[in-house]
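Encoded as structure tokens, the following chain is the form predicted on its own, with no partner shown.
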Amino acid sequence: MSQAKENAALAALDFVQDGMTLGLGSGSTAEIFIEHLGERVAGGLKVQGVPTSKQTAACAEENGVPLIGIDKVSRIHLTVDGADEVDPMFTLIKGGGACLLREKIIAAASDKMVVIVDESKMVEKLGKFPLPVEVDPFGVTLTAEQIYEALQKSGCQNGQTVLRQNKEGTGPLITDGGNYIVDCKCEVIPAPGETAHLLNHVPGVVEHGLFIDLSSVVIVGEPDHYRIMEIKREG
């Protein structure tokens, strides 16, 4: 499975060109792509990194990769991130790290995203991997209980909500953002747009980790290979 990120990190590159603001996604295969960003920046290549987490910063650092703060960007070119599962459409689950308000923002800000992935990630229908959901500490119950009838009222086939604990067990996760996780049990969104669009009205939640018309090319490494697909977005 390492391998197979390796070789989608590495083609990853192929679409970084000289002069770039990057968004550096957050997760195990953004971060071997960032590794190999550092070597190519060690050659010479410039380029200069806005990161979606403080994890993601500390390894751009590491590898010697520029950042700037997105206060002080006007335009990202590229974001490269990885994802929990991608659909056909390129429909995309992410927040498994739970940095997903700051991945969003600026794969939204960004001319172009492409998504870095192994086989598994692949999905016919979104849901299986848990849907995170970001919502402010206030309310928290509240706010669980209406993103679960979001969940029903746009078909998917469970909706149990769970808040997400700290790997210290010690008490609920919370973002870089100061917010907490929702983790979703949907086991299939059929329809995730009119998921998207419900869960946008729940007050306490901040984002979700739906993103939709956001990527526009997949590439998709395996142990001895990689596949790059691509969409055309418009705009």
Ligand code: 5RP
Second form
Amino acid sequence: MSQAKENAALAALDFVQDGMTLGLGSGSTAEIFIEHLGERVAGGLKVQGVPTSKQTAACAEENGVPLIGIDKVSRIHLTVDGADEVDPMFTLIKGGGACLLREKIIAAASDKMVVIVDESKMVEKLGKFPLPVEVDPFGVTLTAEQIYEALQKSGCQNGQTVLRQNKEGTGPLITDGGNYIVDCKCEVIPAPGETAHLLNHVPGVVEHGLFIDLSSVVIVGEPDHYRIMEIKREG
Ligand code: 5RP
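Next block: the form predicted together with the named molecule, after the form predicted on its own:
Whole complex next, starting from this chain.
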């Protein structure tokens, strides 16, 4: 386990308060957070978690964190999740674990989103990590062509699209929502807002991995310490 991820995950526990409904992110860093959250629950902390993926639900169950379905909550106080890239404005690329749709629904519904990453995820410009776009399987080749055009139009250096395959190598990866993931090799995304806007208008795109104005706290773990960075957001 990476000590840097562990340090970020542990620091995020300070944002958790008794009685909270928590959005539980997906990925290895989020799972470290859930493991430690489970220890706190065993010690008497009362929280309930809304999982962003089936894998996260399994992890929470294993670690004794009580879960509640998204349609049963009226408020999510805090979401703690990882990211694939974070820029200086806390715009994120997410979806490396193919959970971006549920992650975004839950982050957008949360009062606060705390992102936990190691230093390697911090970038000046987004795009080195291929941007995941979740698409309806129907017409995926045509949708991928339109995604490519949207990326070119918004100034991405490249935009080559690749349909993500499952781990077994037997066909396209299917997300928890029953969709495909198209990974876009952008290299640089110079205007994330413009890219997001154009992608939102491509028929067949269910959601994309650009998270804009959603997180207000980023905790960057390093091998022997962590840094907490905060941006004030309206509302
Ligand atoms: C899953 C995600 C993850 O948060 C992202 O891939 C980071 O994962 P890790 O913490 O394992 O580095 O977006 O869809």
